[in-house]
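In C-alpha cells, the next block holds one chain alone, the form predicted on its own.
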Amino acid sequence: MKIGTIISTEESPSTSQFMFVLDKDKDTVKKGQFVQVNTKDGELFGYVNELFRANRYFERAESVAEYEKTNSMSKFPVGEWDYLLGEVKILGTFNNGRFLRAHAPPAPGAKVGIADDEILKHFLGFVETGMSIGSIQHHNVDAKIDLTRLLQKHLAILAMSGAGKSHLASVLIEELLERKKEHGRIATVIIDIHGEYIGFKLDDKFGVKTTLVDGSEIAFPVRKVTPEMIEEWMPTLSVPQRELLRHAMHDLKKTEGNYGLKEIAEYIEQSDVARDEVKRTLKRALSELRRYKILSTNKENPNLLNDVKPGEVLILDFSSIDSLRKKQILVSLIARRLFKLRKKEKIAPFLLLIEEAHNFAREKAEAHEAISRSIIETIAREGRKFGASLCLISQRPVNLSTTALSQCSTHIILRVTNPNDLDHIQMSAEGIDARVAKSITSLRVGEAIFVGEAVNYPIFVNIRDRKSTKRERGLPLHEQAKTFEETRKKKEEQVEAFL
C-alpha cells in the first residue's frame, strides 16, 4: 500500500535516512512501522522514526499570535495546508533473496509502501518452523523467532517488577513444549524461586510433559559431587582443610562406595592430623552443610539422567526455601552436574532458565556471596558448543554479571525505568540504538524489544496471550487480608467459646 512521497531536504536523501510527505487520506501510518520503496538496487526497507505534521498556516509564531488576538485562524481553510512529514531510518536492501547494506539513496519523487508483510519476515528473520512469541508493532505479522538465533549463544529477559518477565517465560516454555520433534526439541529446567511456574504441571495440556520437583526435597548423592565443588561453596576453608576433605573423599570412595556427610566427619576425626583446629573448623563447615539437607548418601532428586527430556520441563521450585546461600548451592549443584552429564552427551541439549539471575550471578560480590557465579559464567562462555543453554531473568541487571551478561547474544527488554540499569543495558547489549533506549521507559505491560543475535535488526514485539493457566504460590493480596482476618477471628471466637 502507497503511502507517500520521499521529498528533498538539506540532509536527505541520504544512504542512511530519508524524509516523505504522507498522502492525505493515509494518515493512519505509525511510529515505528516498516516501509519500503523501489529502487534500482531494489526494495529497500526501513522504519518511521518520526512523524511530524506541518501546516504553512501556522509557521510564523507572532504573526498567529497577532491575529488571534481579534479573529480565528479556523476562518481560513488551514485543513487544506495541513500535512504529515515521516523520518525513516534505512536499514537495507533486499535484491534477489539478499539482504544487503544501502549503498545509494533514494530517488525524491519515489513512492513509499507499507512494507510487504513476507518480503518482512525473511528481513527480519523470522522462520516459519520457529517460536511464535508474538505480533510486530503495528503490522500483521508473527514473530516466529528461529530456536537456534534465540537460545544457542544464550538469552536474557531483563524488565523491572510487574513488567511481564514470567509472562514471556511462559509464553517461551510454551513453544518449547508444543515444538515438533522434526523441527528439533531441546529440555528445558527451570529455577523457579517464587513459584511462578507450577501451573504447568497442573495444566491439562502441558502438565504431562512437566516434572515439578519442591525445593525442600532436592537431593543428590556425595558420590556424585566432587572436593572441588564443596570447596567452592565454603570458600573460607584453608589449604589443609581442602586437602584433608579430598583425601576423605577419595579414601571413602575406594573403600565404601556410597557415603554421606556423617561419614566424612567420622573420617576427618579419626584422622591423623596434628592440628585439632583444622579438624574442628572443616567439620563446623560439614555440620552447616549437612543442615541444609542436599547432599544424602544414595537419595537423587531430580534424577536429571530420567527428568531431564527433549520437549519437557524440569521445575525446581525453590518457594519453599529461605536461605539464599542453600539456593546458591543448589543453582552451582544442578548446573554443573546439567553442564557435565550435556558435554557426555547424556542428556538432551537443555535451556537452564534462572528467575532472580542477579541473586546467583551478582557482579560485585564476596567469594561466599557468590556462590553459583562460576558455573553461570561457565556456560555462558562455553555452553553453545555443547548444547547447554542459558535464559537469564533479571528486574536489577545493574546486579548482574557482566561477563554473563555479555554472553547472552540476545536481549528481550520490557519497561525499565531505573537509569542505572538502562545505562548498564545499553552497555552490555549490541545493537540499541537512541531509538530503543528512549523506548524502554515507555514501554507497556506485554510490549519487549528484541534486540540481539535473535533478529536481524531491533524489533518491537506485543508479546501474545499465554495458553496455559496461571497458577502460582500465594493468593492475590485482597484475599490474603481476608483470609488473615477470617482466620483470626474463628481463633478469637474458639478461645471465648473454650472460656
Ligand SMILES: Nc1ncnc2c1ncn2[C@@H]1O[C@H](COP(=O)(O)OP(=O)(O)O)[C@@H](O)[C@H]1O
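Just so it is clear, the model here is predicted, and its values are computed rather than measured. In this text, rigid core is short for the largest set of C-alphas that superpose within 1.5 Å between two forms. Residue numbers count along the first chain shown, from 1. First, how it differs from the form predicted in complex with the ligand.
- With the core held fixed between the two forms, S8 has its Cα displaced by under 2 Å.
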Given for the second form:
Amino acid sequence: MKIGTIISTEESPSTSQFMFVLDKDKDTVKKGQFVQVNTKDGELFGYVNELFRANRYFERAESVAEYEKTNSMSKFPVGEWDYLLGEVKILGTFNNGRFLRAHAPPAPGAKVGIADDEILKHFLGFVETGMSIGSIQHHNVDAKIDLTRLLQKHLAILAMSGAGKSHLASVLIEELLERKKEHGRIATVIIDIHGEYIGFKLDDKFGVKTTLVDGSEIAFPVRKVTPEMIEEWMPTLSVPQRELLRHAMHDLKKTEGNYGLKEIAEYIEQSDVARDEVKRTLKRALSELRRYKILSTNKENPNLLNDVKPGEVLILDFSSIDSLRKKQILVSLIARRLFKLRKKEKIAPFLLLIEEAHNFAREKAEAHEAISRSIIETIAREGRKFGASLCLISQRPVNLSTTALSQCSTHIILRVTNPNDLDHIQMSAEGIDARVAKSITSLRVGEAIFVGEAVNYPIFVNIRDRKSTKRERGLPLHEQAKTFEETRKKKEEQVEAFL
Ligand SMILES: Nc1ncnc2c1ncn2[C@@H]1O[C@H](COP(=O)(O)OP(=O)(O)O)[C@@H](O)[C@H]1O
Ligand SMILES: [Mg+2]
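Now show me the form predicted in complex with the ligand, since the one above was the form predicted on its own.
To see the whole picture, the full complex is given below, headed by that same chain.
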C-alpha cells in the first residue's frame, strides 16, 4: 500500500535514512511502523522514526496575521498547505530471500509503502514454529519467536512492578506447554515467589502438565548434599569448622543407611579431632539449618529426576516462606541439582524461571546474602552448552548481578520509569539505542520491547492475553478488607449475644 513519496533534503536520502511526504489521506501512519521502498537492489525496509507536520502558510508572520484578521477558512484554504512528513531509519534490503545492509540510498521521488506482513516476518526473524507471544505494534503480524534464539542464551525480563512481567512469563510457559514434541519441547521450572503461577495447576487444560510443590514441603536428603554446598549456605564457617564438617559428612557417607543433620551433629559432638569451641559453633550453624527443614534423612520433594519433564512445568511456590535466606538456600540447592542432572543428561533441557531474580543473584551482596548467586552466574555462563537456560525476572535490575545479566542475550523490557534502572538496562543490553531507551518510559502495561539475540531488530510487541487460569495466593485488597470487617462484626455480635 502506497503511503507517500521520498523527498530530497540536505541530509537525505542517505543509506541510513530518508524523509517522505505522506499522501493526503494517509494520516494513519504511525511512529514506529515499518515501511518498504522498491529499489533496484531489492525491497528496502525501515521504520518511521518521527513524524512532522508542516504548513508553509503559517511560516510567515504576515500570512498568519492576515489569517487571524479575517479568520475565514473559505477565503484562505490553509488546509491545502497542511502536510505530514515522515522520517525513516533504514534497516536493510531484502533481495532473493536474503537481507543485506543498504548500500545505496533510495531515490527521491520513489514510492513508500507500508511493509508487507509476510516479508516483515522474515525480516524480523520470526518462524512458523516459534513461540506466539503477541503482535507487532502497528502491524498485523504475530510475533512468533524462535525458541532457541529466545532461550538458549538466557532471557531477562525487566520492568517496574505492575508492568506485566509475570503475565508475560505465564504466556511463555503456556507456549512451552503447548509446544509440539516434533518441534522440541523443554521442561520448565519456576521459582514462584508470590504464588502467582498456581493457576496453572487449577487450569483445565494445563493442570495435567503442571506439578505444584509448596515451598515449605521442599526437602532434600542430606546424603545427596556435599559439604561444599553447606559451606556455601553457611559462608561464615571457619576453616577448622569446614574441615570438621567435611570429616563428618565423609565418614557418615561411608556408613550404611540414611543419616540427617541430627546424625551429623552427633558425630561432631563425639569427634575428638576438634576443639570444643569449633564443635560448638559448627553445631550452632547446623541447628540454624535444621530450623529451615530443608535437609532430610531420606525425603525428597520435588524429585527433580521425575518431576522435570519435557513439555511440563514444575512450580515451586515460595509464597509461604518468609526467610530470604531459606529461599536463597532452596534456589541454590535446586539450581545446582538441576544443572548437575542436566549435565549428566538425566533430565530434559530446561528453562529455570526465577522471579525477583535480584534477590537470588544480587549485584552487591555480602557473602551471607549471596548464597545462590554463584550457581546462577555459573548457569548463565555455561548453561547454553548443556541446554540449561535461565529466565531472570526482575523489577530491580540495578541490584541484579551484572555477570548474570550480561549473559542474558535477549532482554524483554516492559515499562520502566526509574532513571537508575533505565541507565542500567541501557548499559547491560546491547541494541538499546537512544530511540528505544526513550520509548521505555512511555510503554503501557503489556507493551514490551524485545532486544538482542531473539530478534533481528529491536521490536515493540503487544503481549497477548493469557489462556491459562489466573489465580494468585492472597485475595485482592478490597476482599481482604471486607473479610476483616465481616469477621470482626460477627465476633462482636457473638460477644453481645453472650452478654
Ligand atoms: N499483556 C497484558 N494483557 C492484559 N493484561 C495484562 C498484560 N500484562 C499485564 N496485565 C495485567 O496487569 C497486571 C500486572 O501484571 P503483572 O504481570 O502481575 O505485573 P508484574 O509482574 O510486572 O508486577 C495484572 O493484573 C495483569 O493481569
Ligand atoms: Mg510479578
